[in-house]
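As C-alpha cells, one chain now follows by itself in the form predicted on its own.
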Amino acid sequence: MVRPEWRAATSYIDGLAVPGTASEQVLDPATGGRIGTVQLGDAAMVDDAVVAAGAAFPSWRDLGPSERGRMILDATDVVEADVGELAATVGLEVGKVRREAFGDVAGALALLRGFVGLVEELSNGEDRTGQPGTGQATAVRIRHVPVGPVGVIGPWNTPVFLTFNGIAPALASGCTVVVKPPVEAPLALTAVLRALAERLPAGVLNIVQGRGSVVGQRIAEHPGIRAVMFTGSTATGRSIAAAGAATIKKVALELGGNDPAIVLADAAITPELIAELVAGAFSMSGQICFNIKRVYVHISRRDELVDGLRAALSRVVVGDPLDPASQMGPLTTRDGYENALRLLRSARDAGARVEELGVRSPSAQWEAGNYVRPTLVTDVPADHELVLDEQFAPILPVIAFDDEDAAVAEANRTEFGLASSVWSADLAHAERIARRIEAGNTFVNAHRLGASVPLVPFGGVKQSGVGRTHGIHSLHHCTEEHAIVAFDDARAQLPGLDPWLETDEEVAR
C-alpha cells in the first residue's frame, strides 16, 4: 500500500509546499484504479523555483564538496529506511515487478552517494606551470564551477533512478535544481525528493509538478536555468533543445532508442545468450531506452535462435507486479498498451508471424489492466514500423541476414542511435562489426540494465540524443572550466608589448 502521506504529489518550492492550479489522477497500469493524484503547477510556479534556487545557489556553492557531501549523505540515510515501501509504490504507479521497482530506489540513492565520492576528485582542479621568462604562464589553474540551477525533466519508465541520473551530479557539484518529475509516475519520486530537499537548505532543491508542455517548456526556457538534464522521448527532446537554445544553455538529451542487435555466424546460441537477449529486450515490459528492440541474426543461425527464444519467453509469467512470482508487468500508460496492439494488429497485416507467449497469471486483472504478453514477431518486412521504430513495448520482431554488410547497414538505417549490440565468439570480430555501428553506445555479448559501466559516457547519436552522462561526463555537464592564468612579469612574459609601453619621445624618433 501507498503510504497516505505520499499518495498526493505536490509541488515544494523554497522550502515549502505548494498546492497545485489543478489535480490528476494517478492510475495502477494493472487495474486501472487510482492510486493517488498529481497537483498540476503552472509556469508561475517555475518561475518562484528558479528565484529560490538562484538565491540558493551561492551559498550551496560555497560550501564546498565535503560540506555539501555530508548534507546529502545524512538525507540519503533517511531514504534508506523507506525503500522497501517506496519500491512498492513505484510498482503500483510504474507496473514494475518487485526486483524491477526496487532497483529503481536503491539505485538512486547509490548515484547520490557515488556522485558524493566523485566530485571530490573534480573539485581539485588541475594546475599547470611554466617557467619564468620563457613566455609561458607561471601559473595556470583549472577549476570546475558549477553551472547554477539545474532543471532536471524525469520520464515515467524508470522515474527515480533515471530523474535522480541528473539530480545526483547536479547537487554534489553544488548547482541547485527545479525538477519536474513524471505526472505518469510522480508518487515515489517526489516522496524520495521531498524527504532530501527537506533536509538540505530551502531553496537547493525544488520540485514542480506540471506538464510537460507547460512545467517543462518553461524550465527549457527559462533564462535563470543555466543547464537541463533531460530522458524521454525524442519529440520531447527536441522541443526542450529549440527552447534552451534562446538562451545558450547546457543541454543534456538522453532520448528514444531502437537498438539493434547483431547475431553473427559464430555466435554460440546458448542458454546464457537466450537469457541475455530475453532480459535485454523484455526488461520493464519493454520499457527502457536501450532496451533490444529489433534482433538481426545470420540466416544460419536463425531457426536455432528463434526456438530458443520462443522456449524461454513461453516461461516468462506475467502478472501483477506486486505478485513475487510475476516477471513481468503491464505497459505504464494506455496510450503505450493501445500502440502495442496496434504494432501487433499491423505486423499480421503485413504477413509477419506473430506469438504471443508467456504465461498468464491469474494474479493479473487482464481486462482492466495494460497486460501484453512477449511477443515475438518473425518474416516482418524489414521496413515495417515494428523494425524502424521504437515500439517501448514486450514485443522482439527477428530478422536474418546473410551478409554482415547488410545487417551492419539494416542496424544503422533509422534515425536513432541510443545502444546497440554484437554477439559472436570472436571478440575482435565482433569489435570490427561494433566499430562501423552508428550508437553512442555497442555492447559485444550483453545488452541490458546492468551492461552500461558507470563510468564509460552513455548518451545517444543521431536522434537519440545530444550529450554524455555517468560519472565524471554528468558532472562536467552540471560545471564549466574556469581558468586562471598568472604571469609573474607582463612585460618579460608577453612577446609584442614593446611597442604599447614606447614613450612619445622614442615614437617622435
Second form
Amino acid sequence: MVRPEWRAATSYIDGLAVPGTASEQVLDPATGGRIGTVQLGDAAMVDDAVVAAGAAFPSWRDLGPSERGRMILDATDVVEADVGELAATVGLEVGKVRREAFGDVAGALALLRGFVGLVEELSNGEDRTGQPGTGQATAVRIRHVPVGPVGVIGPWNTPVFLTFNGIAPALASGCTVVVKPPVEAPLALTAVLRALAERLPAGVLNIVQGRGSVVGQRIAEHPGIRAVMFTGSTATGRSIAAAGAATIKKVALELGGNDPAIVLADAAITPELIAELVAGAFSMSGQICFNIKRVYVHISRRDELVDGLRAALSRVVVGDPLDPASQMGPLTTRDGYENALRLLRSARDAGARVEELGVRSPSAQWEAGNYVRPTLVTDVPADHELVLDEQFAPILPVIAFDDEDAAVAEANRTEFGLASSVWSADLAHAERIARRIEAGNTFVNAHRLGASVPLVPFGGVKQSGVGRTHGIHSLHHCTEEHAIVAFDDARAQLPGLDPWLETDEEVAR
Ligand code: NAD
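Output the form predicted in complex with nicotinamide-adenine-dinucleotide (NAD) next; the form predicted on its own has already been displayed.
Below is the whole assembly, all chains and molecules, this chain first.
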C-alpha cells in the first residue's frame, strides 16, 4: 500500500498558526509506522485562544444568522473540494475503511450546512412581539442567544464528524469556538478546521492541540468558556463535569455505551436481520459509541442466530484500510488492541467459546498492525467484563435468555444507557420491551440505521451522558433563552398578582 505523505497538525489561534511546546507522533494503526506529527499546546495557549474567542464573539454574534451562515457555507464549499483526500487521511490515522472514512468527513460538512439552515429557519420566528392570550404583558420577546465562547473536545474514533457535532451548531448559532482535537487522530480534523478557520474572522474558530489532561482540562475549567460540548469516555466526562462546575458551565456530555440488542423469540432471523446486527456491532471494528456491544437472544432462537452471525462474520474481509476490498480495518490505538486481546484471554479463561472469524486479507500487516478479527463469544458468564463493560473492539458476546423480564434486567444491569435495540416481528411486543430499557435511544429491528434519523434526539442516560444532540437539541447546548417581558404599567397589568407589589403598598401605608 502506498501511504500518503507525512502531515503535521498545529494549533491556530486568533488567525495565526502557533507552534507547540512539544510534539508527538501520529501512528498508522495498520502498520505501527509514523504518518504525522502533532505539535502539543499547553494551558497558556488555551488562555490565548479563549481571549481571542471572547474578543471575536460580539461581532460574530451580531452578524446575524444569514451573514454568518453565508461565510460558513462558503468555507464549507472550499473544504468539499478536498473531501477525498481528507477521507484518505482520516482513514489512515483511525484505521477506517474507505466508506467509513468518507462518512466521517462528508458527515461533518453536512452538519455545517444543516445547522446553518436550521438556525436561519428558527431565527425567522425568534423575536416574537406580544403574547396573545396572556392578558398581562404588553410585549414578550423570547430570544435564543448564543452563550459565548464554546469549548469542543472530541474523541479519536470519528474525529471529524463528532467534533463538528459540537462545532457546527455552535458556529451557526453565533458562538465562537476553542477546539481540542484528539491527539491520536488530529490530522484530517485539523485540516478541515484550518480550512474553515482561515475563512472566518480571526478568533471565531481557534484550535489548540494537546493532551486532554492539560489542554482539555484547561478548556473545561476556563472561566471564559461558557459551554463545553464533549464526546468521549465516561471517565473523561466525569472529570469535565467536575472542572466545569466551578464556573457553572453548560456541559453537554456524549459518553460511552454498552448497547444491548435483545432478540425476542418472535424475531424473524432473516439475512437482513443478521446483516444489520453485524453492521451494528462490527462497523468501525466495534469502536463506535453506539455499536451493539452484547446480544441477548431467546433460547429458542439462539442456535439459529449464532449460526447466522458465524456465517456472516466468516465472510468479513479484514485488511488494510487503504485496500478497497477491506471491510474492516485495525483498531485505532495500541492500548485498545491490547485490551481486546486481554478480554479474549479472560473470556477463554472464564470458559467461554471464542470464535475468531473473518477473512485475513493479504493486504494487512498482521504482526505490525492493531488487527483483531471479528469475534463471536458464546457461553460467556453474564457478569463477565466483556458483557458488562464497553469493549470497544470487534468482539460480540451472545447470551441466551428464556425469560424476557430477566433479559430486560440484564440489559439494564450497567451504568451505561446510550442506545439499545429490540428485534421482533411483532412491533407492539417490541415496543413493550423497548419501553422498559434504560437508554437514550431504543431502535426496533435496526441499530446503526436508527441513529441516523437526523432530527431524533441522540444521547445517553445514566453515565452515558447528559443532554441530547441532533438538530434543535444541539442548539440548546450553545444557546440560552433570553426572555424580555415588557409592561406599559406594571400595576395596571398585574392586579393583585405580584406579592412584591402588595408588600410595597403595605410598607408605604
Ligand atoms: P477519551 O475520553 O479518552 O478522550 C476524548 C477526548 O477528551 C480527547 O480529545 C482527549 O484528549 C480528551 N480528554 C482526555 N482527558 C481529558 C480531561 N481530563 N479533560 C478534558 N479533556 C480530556 O475518549 P476516547 O478514547 O477518545 O473515545 C472513546 C470513548 O468515547 C468511548 O468510551 C466511546 O463510547 C465514547 N464515545 C461516545 C460517543 C457518544 O456520542 N456518546 C461518540 C463517540 C465516542
